[in-house]
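Here we start with a single chain on its own, the form predicted alone, put down as structure tokens.
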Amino acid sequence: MKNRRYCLAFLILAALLLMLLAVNVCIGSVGIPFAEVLRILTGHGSDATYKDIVMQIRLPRALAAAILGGALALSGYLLQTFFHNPIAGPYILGISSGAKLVVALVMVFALGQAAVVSSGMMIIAAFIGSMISMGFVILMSRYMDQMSRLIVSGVMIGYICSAITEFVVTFAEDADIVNLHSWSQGSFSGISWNNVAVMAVVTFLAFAAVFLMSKPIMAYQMGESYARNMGLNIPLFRVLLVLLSSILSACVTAFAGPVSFVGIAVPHLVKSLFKSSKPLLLIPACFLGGASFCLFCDLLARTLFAPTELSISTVTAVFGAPVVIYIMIRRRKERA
């Protein structure tokens, strides 16, 4: 029965992937007929127009958005892990915003100095960032006992590196500022098809090891005397959710900026379809979801109030925050 339900899961989660994938290349500004964007794929379009729409703009934005959201609550399920509780989220910790900061400062002296920054370096920028602010919240997290502070100090550390991020951003001088303004609102916009295969490689490389370590990290959940009298390596094991924790979430903020509630919300609403806690499925079923939540999001941030085009963060926001209001709400209830 349990296994049955496993798979009508996973079969509901591919074909919203794929439906939704369909619908983003299909619908903008120029409608584009299923059928022609199958001619297309494989290579007997006609129309030249819908040829470049497609392949130089709406399949790079919808894939990116797919790898990119599969990352985002990837990298919010291994927090949730590491730190035993369901609202922990790169973007809620300030993890995020600090990728942000640097990438931001990295941006703004390469355009000073007329460079080119290639999407290595900035993953690179977005890990130091990530790895900094993750520094201070696990300093912070031995200090304080309850887990809403350490949220709260999250927050903090957020906004202290947005503001700064946006202070950096006003004062550039530069006629590419505003695609650089339009980054650190977090948008999947001017992907090309070397960043989808620079983050396809960083992210399915990170995804690999995380599903390696299904086993250690199904110990740990179970707590951290069962975890180490099962010969885990408790403080080399922190050291790797960390770590990978933060490249996921660095290759997102390297590209699209800083992407809200995604890391929170998405992880809750598959462990809820599953009905399990098995790390053997959720973390597949968490990249599935977090690429089809991401794809839906987009899709209302480019044709809600077309041609003006939302910011991704506002729209994961709105579907995103009563996710995370109902399991404060929930967790209230079961601890009275």
Given for the second form:
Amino acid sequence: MKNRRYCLAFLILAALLLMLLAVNVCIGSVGIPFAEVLRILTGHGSDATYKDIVMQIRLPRALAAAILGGALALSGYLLQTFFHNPIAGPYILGISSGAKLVVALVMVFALGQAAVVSSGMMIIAAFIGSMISMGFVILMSRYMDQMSRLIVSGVMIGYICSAITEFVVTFAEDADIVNLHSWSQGSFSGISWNNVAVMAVVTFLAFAAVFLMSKPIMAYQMGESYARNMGLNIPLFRVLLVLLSSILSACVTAFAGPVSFVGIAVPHLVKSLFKSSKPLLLIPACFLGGASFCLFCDLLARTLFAPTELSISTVTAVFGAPVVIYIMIRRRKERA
Amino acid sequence: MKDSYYFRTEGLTVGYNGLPLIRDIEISMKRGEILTLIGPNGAGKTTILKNIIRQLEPIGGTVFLDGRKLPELSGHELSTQMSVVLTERVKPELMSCEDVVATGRYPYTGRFGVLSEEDHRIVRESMELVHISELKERDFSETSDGQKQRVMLARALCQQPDILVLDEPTSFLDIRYKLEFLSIIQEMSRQHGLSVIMSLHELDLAGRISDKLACIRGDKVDRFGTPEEIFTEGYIQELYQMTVGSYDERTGNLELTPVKGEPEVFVIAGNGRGTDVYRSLQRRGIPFATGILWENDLDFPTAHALADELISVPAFREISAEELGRAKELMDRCGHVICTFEKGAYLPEGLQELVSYAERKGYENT
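Next, report the structure of the form predicted together with the partner chain; the form predicted alone has already been given.
The complete assembly is shown below, putting the previous chain first.
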């Protein structure tokens, strides 16, 4: 009976993802007939402009939203496991902001040198930034016994990093700064096929590694003492968790800037859908769910006030923040 | 010689941050025995257990398990030999009790932790053994503390250990489940040769179930041995530094502090009839005297703990005239008498005399 629920849940998530991918490719500021989109996708498109819009703009953007959304949700799931805290996530703990800061520094520096920053370089810069923030958060988690305090300190780190980023961006002299500005607010626009290829490789490797760790994650959910008794190498496991969640969130930040709340909201929604916390189910489910969530939010960001585009974080926050509030209220009740 | 012990510590020194808390612990047990740590709160029982389960690094000395040094065992080897029930609260989300129990199969499952038919059978059996089969589908977080504790025991059992380490396993259990819990452990040790190390607060139960007891006091294991060796008169009071109340090692009888003062009531008791009266007088704050009791009488431990004056006779000896005289004198001083025997009940000679004396003097039966 349980297995049927799991199958059904996976079917729903997969169907949702496919549907949203299709909708994202079909809808945009330029109206392209559905039949034409189909023809373009099958390689029979006749109109060069339409073809460019679908193949060079919409499709890579939709794929990026899906891949990065999945990566974000997974990163959030890992952080929640790490901190035993349901409202941990890369954005709220300031990890995305740390990544953003280092990427901004690298970009501004590169622009000054008139050099081009490759996708790989961006990911590495973002990864370094993530690790620095993560280091701070872990350090502080030793002194913060309550989950809400840890979150507040994470938010503060985020503010500090964002402030420095704004400062750097404001004083950098270049026309490209406009791009940098929209990126630092979070956006899936301007993604190339090359970007998609890089993020796909990084994300899927990280995903595979996380999936292989689903058994130790289950043990870790029982608390460290019991996990250790089950034969889990705790220090190694913790290092791997931190590395993988940082790689995933770094990948997102490098291409789309900081995206809020996906990392918290999606794992929570997925858990409610499955009524289970088995990592073996939740890891793939979080990925699918995150992909759908970001596709949906990006669709709204693009179309709601077209041709003006909203930053992606604005939309994800509208849907994600209430989930966080809900979790906190429910936790409070459970404790009482 | 040494290898006849399944579990043994050698000069084990434990503590935190390099500061020794308890030094030179030398305890040992054979396979299938039950070893219990007792001692006051904060004595370091949990700290010792954490060293035994490798949660903490010993500051000095070694723990031997089946003749091998504990640090030499790999995490996996240890997990197939030793399982634990800790005081640490686990808060797994959205896990049924069955899921929690099944985590005990962790060392035996494959890469992704998928349970085989065999695993499912062992999980089911463990749950039956602990009588929690009906909790199978229940969300773990919605169960009571007592149920959680039993789920954690089932989890530990389905890990199929040779040695089970439990930290205050009975703390959240009511009396029925305390006995049930310890019975299961006793049965496992007797029938399956499971060795058990635990800490317990209930001294009486510790004395009944344990093959070996280790008393932690100050910075050392004060005494280590069989319950008979440990529970000598006055030792528990000393170990726990009890300043109020009393504990009787032989019977496990626990009493509050006696009311001090000139006795106001004389209780004629025996054969267990006096105990409730003594306690009721203690509750009301009335000092009393009692007698004449044989030292093997059921009333004796409570009388000994609570009476301001007690007239007693060694077991199997007749009441002498001297004791009778002292009892009468005491009764005269009190002026009030409670006789716990019905009128005309058959009594031994001395007691009969005492009851008649009270009637002759017309002391009211309060």
